[in-house]
Amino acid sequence: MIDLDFALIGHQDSWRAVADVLAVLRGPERTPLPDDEIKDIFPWIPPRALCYVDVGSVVGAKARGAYIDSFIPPDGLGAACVRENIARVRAAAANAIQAGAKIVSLGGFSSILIEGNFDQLPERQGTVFTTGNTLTVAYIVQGIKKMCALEGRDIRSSTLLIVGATGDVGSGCARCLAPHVRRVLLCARNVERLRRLATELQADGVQVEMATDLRRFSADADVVICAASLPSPELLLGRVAPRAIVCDAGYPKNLSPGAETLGARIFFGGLGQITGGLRFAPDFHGILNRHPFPNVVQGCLLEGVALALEGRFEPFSQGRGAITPERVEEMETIAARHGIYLAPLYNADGPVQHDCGAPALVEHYITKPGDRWIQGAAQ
């Protein structure tokens, strides 16, 4: 047993990312595998730890963890593969438990597959699990407010549309933002869950509409959060206001590359940035965190990191419907205390910029040469 502070369970969202991971594991001296061969061998790779992860806090705390990939195929996230994918998450969780991780964050579809039902996981022997969704919600909400400020929008006069509203992330965003907007539109597949959430918000005086079909809504939503559990980028937003602010918080992304968004201001949400130091051993920088800025990581994974730095080994986020504004504020305070903040905003075209051509409004952090380790792989 290695006795780690934390473990991060994730998966790759594209075959390009899979190829890059395998290239690091095989070493630079080996010729890269062709795409068809990668797809042939991938289903036979069991979940395993790819690397150690060392994180520093701005107040001097340090934590060591491991990144464990469940090796779920990027095109195998659909309903037909649920049973096999749950088995992979369970095996990844067993890896984390065996390594002695005190807290484990479930990234991407890992938490969606478990749905907060941690009883599906192996006997935990003192290891606790968190979905990480509370910190994800915190960074989505912060990103929405920042984009409104950059665009000169008054969020109080906005109509907020949440796609995937009844999920843990979507409902958490609804509770946090509903008091600050004019009207809320809720879209999800499950009618009963929609009704429960709508009733909850209406009890607090929020003006709410709900639908299972996006086409049912009028085209005046000017702030949109996409947090649906989609296996691939397939969401088409056809009924939103021109130049709407759109947060794509899906992993994989929700928005279809061919979506007509009428000049919408799109950004990728739910991401945080570590400013106290992040090291991978072996070096997976830019592969496991494929972002245009240094040390940016998904909020769901960062929740476990922040709790480990804080010494709070507890299942902070446990499942659908428990994320409240108070819990979000508590979690973002813990993260900020250790120098983990909202990541600079960006989209598929790069950093978010003003239309006037001003430089990208992002924070710049310097990555020192010593911040990258090239030591032996995790076992």
Ligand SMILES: NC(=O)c1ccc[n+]([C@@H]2O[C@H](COP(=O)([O-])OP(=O)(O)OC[C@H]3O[C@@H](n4cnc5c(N)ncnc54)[C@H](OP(=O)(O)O)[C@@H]3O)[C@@H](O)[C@H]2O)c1
The other form holds:
Amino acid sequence: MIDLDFALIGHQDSWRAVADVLAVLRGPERTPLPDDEIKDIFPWIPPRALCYVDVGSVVGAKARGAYIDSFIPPDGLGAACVRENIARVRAAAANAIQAGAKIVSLGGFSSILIEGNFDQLPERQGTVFTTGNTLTVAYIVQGIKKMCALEGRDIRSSTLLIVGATGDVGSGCARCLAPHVRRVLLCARNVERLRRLATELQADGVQVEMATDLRRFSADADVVICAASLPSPELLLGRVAPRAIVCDAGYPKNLSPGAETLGARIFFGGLGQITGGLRFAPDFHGILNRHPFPNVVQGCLLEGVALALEGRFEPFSQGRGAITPERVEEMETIAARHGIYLAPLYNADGPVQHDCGAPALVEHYITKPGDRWIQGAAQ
Ligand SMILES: NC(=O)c1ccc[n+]([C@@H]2O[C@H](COP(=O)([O-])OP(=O)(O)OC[C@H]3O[C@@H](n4cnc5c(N)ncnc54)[C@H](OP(=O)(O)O)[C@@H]3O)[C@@H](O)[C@H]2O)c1
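The block above covers the form predicted alone; next, return the form predicted in complex with the ligand.
Next comes the full complex, this chain leading.
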């Protein structure tokens, strides 16, 4: 692979996804490997490019990239594995540089491992890196506003809780949404960082509470964003209002499957949809993007795609805590110009439904005969 417009660095969040990736790599003629064998060989697989990714823009631009998997094990995201995982992201980055990628998006934990440590990446030779978190924030904020509209809620009277509030994604969401809600509850583990963010928001007249323990807030949240860097879905929300709107933006997901959610309206946030066409070669469609709608991709990866289609090869998002509403607006405008929009909302049960029971969104897509281009359109 040489002279790519972009590269996307990612990792799988379940062993099921890993098994599917390996099945494509091994080819249909080979029988699938048993789960225990997959877990044995996985640590020995070096980061590598899995496929070309071709994207089209609704205004006619095209860009070619590659998806590079760092092969970080789905259950190896904890603190004990940080050094090894950073080495994996560095090796994946070296692959992207060697392939001549002009811009690289760091998906999921790849950016968390590198955020604030971009000097840990290999010598660049003209390749720029973005965490992609600005577009992620845009789609979380858009999703919250859309969900409020679908549920007939007035966001201005809501209490917003952000778990992982001091992170790059969480603090960006706080800056975008705080001026539009009644009060904000900030949760993370480090008190000093919480205090700094609370002070910043209070200076703009926002009513803020902060706590390291979700049970310590004085009010129940009715809108919740989960954006903590948890190594597995382990968050038990506890105190939220019945029928709260909850956006789980984590990768891996934040919410424990056993969390008590009191009829909460949950959706998976931070996702966008490419409407100008997306093609993988070889065909990893539905394996690298495991969503119930076509051409849905994480916002962090889409940021690199949108910048490549725009011909803006710059490190748009770097560091932690620098995302502002102005930058979010700039990024979502670039993406929209090329037909990249908020993805249809869904959760573990499927597409998000209206209260009346009808699907909130109608989707259709067409596959051109003899071609693997798939077009999606949200109505
Ligand atoms: N959907 C998408 O497209 C997309 C895109 C990018 C990122 N993400 C996901 O979004 C999440 C956040 O990413 P990020 O870049 O913002 O990470 P980050 O900058 O490392 O921030 C993580 C935040 O989580 C907090 N945190 C960590 N463990 C916690 C715990 N046990 N309880 C409460 N708070 C905790 C951290 O603060 P303390 O350390 O003080 O607790 C910090 O506020 C990750 O899961 C990431 O994979 C999703």
